[in-house]
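Take a look at this single chain in structure tokens; it is the form predicted alone.
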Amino acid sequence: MSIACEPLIQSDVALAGRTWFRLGGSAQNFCAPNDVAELRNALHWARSKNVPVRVLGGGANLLVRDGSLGGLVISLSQPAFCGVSFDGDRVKVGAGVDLMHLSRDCSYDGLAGLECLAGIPGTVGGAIAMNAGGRFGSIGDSVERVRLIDRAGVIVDRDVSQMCFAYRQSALEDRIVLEAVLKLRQEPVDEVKRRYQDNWRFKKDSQPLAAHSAGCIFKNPEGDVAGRLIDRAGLKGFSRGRARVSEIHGNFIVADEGATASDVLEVLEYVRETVLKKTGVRLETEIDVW
């Protein structure tokens, strides 16, 4: 099995492009398989190099270090896994398929629970595995039921009990999404489009999504909210190289033009600190690091 998967791992593969910091080095192996055989293979694969699988989705959430990465990244961006069909008000959806495009193209059809997500960037594979949301809901609230997929090939269907959504976390148990049924409501067309389009303005509003960056760094400490403590802690603006906080939002880190990875984990690290000393509050990081 794994000498069939050999042609399909690359190897070095850049992996800066592929992430919304733009930042990182490359994968020692890389593989983005055009089905779940090839998929199965590349695990298998894995499994026989004994490695670590990472999964690679809209590189939204991510922030990938300096140098080469050991182990196999799989990217499920082909075709097979970026499937969408509509039954009613129930959307199953691919693994792949862009987040902010089906939360778009869901509440322009009338087609409601979606549009919490609006500006959200993503895979929907990723957003589930990290039930990522906001203010105004999480995508955890939309899902009937997932497909999996665990490291040895064996594929597994979980309903929405079973997959245990909380505050950015899932019950993925080291498996990986291969596809979701969303239940939606039909709403009034306008009704869903305004409140979409009301979602948009304010995170575009209140967030820097022009600049390069991996959204929220920090998860929300119960009781509070991760952006106010570090504004109160002085940080707005802090930089280090060419990383900084950002002066709209103070829970996002922005790459400007020539920054490192190793420039947004010296701001993270002394964002973290600082609010400790200052607060007491030790903040946990929302985003991946790799």
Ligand SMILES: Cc1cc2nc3c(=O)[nH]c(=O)nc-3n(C[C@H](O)[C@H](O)[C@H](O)COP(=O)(O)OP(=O)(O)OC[C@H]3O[C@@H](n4cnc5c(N)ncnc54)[C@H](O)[C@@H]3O)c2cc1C
Second form
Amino acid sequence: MSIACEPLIQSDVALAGRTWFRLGGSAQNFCAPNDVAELRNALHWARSKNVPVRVLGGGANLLVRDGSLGGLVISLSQPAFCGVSFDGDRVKVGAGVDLMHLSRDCSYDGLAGLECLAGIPGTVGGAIAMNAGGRFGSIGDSVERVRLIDRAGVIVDRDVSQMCFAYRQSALEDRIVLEAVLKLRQEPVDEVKRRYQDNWRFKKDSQPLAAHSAGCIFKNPEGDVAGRLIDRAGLKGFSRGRARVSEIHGNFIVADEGATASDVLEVLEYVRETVLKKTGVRLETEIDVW
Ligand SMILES: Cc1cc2nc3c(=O)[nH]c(=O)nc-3n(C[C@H](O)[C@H](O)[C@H](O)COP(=O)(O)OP(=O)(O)OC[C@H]3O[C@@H](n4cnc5c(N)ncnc54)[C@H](O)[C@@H]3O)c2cc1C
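Moving from the form predicted alone to the form predicted in complex with the named molecule:
The next block holds the full complex; its first chain is the one shown before.
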């Protein structure tokens, strides 16, 4: 059977430059569809070949292993998936929209709700998948509804209650986020802007934002903070190859020039084992490893 979309699928596309770690291998098959019809064709292609589909957002919560990655990687980076439209205090955003720009632009326009996401990189799709956020709130707090597409190409709308947002998780059930409607609040510009700037400053002062990383490597365990456990285990600065535990924030692994994904994974597993030995707590990985 001929597959209409096959020419759109590129072979051996390097992924390092598409992730915040700036390392890792390449996708055997890669597609950045121009619209939903092309996305459906790509999903159909993957099903016909019986290969897994992975969705790449901004690559800010992701470690791609070294070597060649099988299956199909889909990126919703084309304009059709990056629309932003305002309707009063609601904003409809495509999955490919840059989260840092969105949170800043809304906050500077006096639309409150996203200032808690100041300085969090990635896309709206990735943020919804991971329920990105921090001590000041998460994206799920502002979601009204989400449009998803499943691997068979069927589109469904889910309201916030059906998304079951919880700490760094949502109920996507293998679906892909296409767009979301966020319900914000109109508040005095100066107040929202100040909160945004305070949150941004807090983040800048406590995390190695200029380094290559994927943000926090581990989820916080119940009743504790992963970074504190790592710090107490004396692991800040621990390195393997060109990857190391950040001296600024124990829950960040940073990749120096020349680091490989294997270096990062070695540091990650060493940290997990050491914290388990010293504290009895088994840290759960927050980042996605492909
Ligand atoms: C310096 C730095 C600071 C960070 N600080 C924070 C923080 O404070 N709080 C926080 O929560 N995170 C933080 N992160 C992690 C990251 O920014 C978030 O998890 C972000 O939401 C990831 O979005 P992304 O688009 O980059 O997703 P990616 O890294 O590309 O993908 C992450 C996961 O989401 C899935 N995904 C991506 N797009 C879609 C889609 N359209 N549909 C379905 N699934 C999708 C991917 O398949 C993958 O499983 C930080 C990262 C860095 C590098």
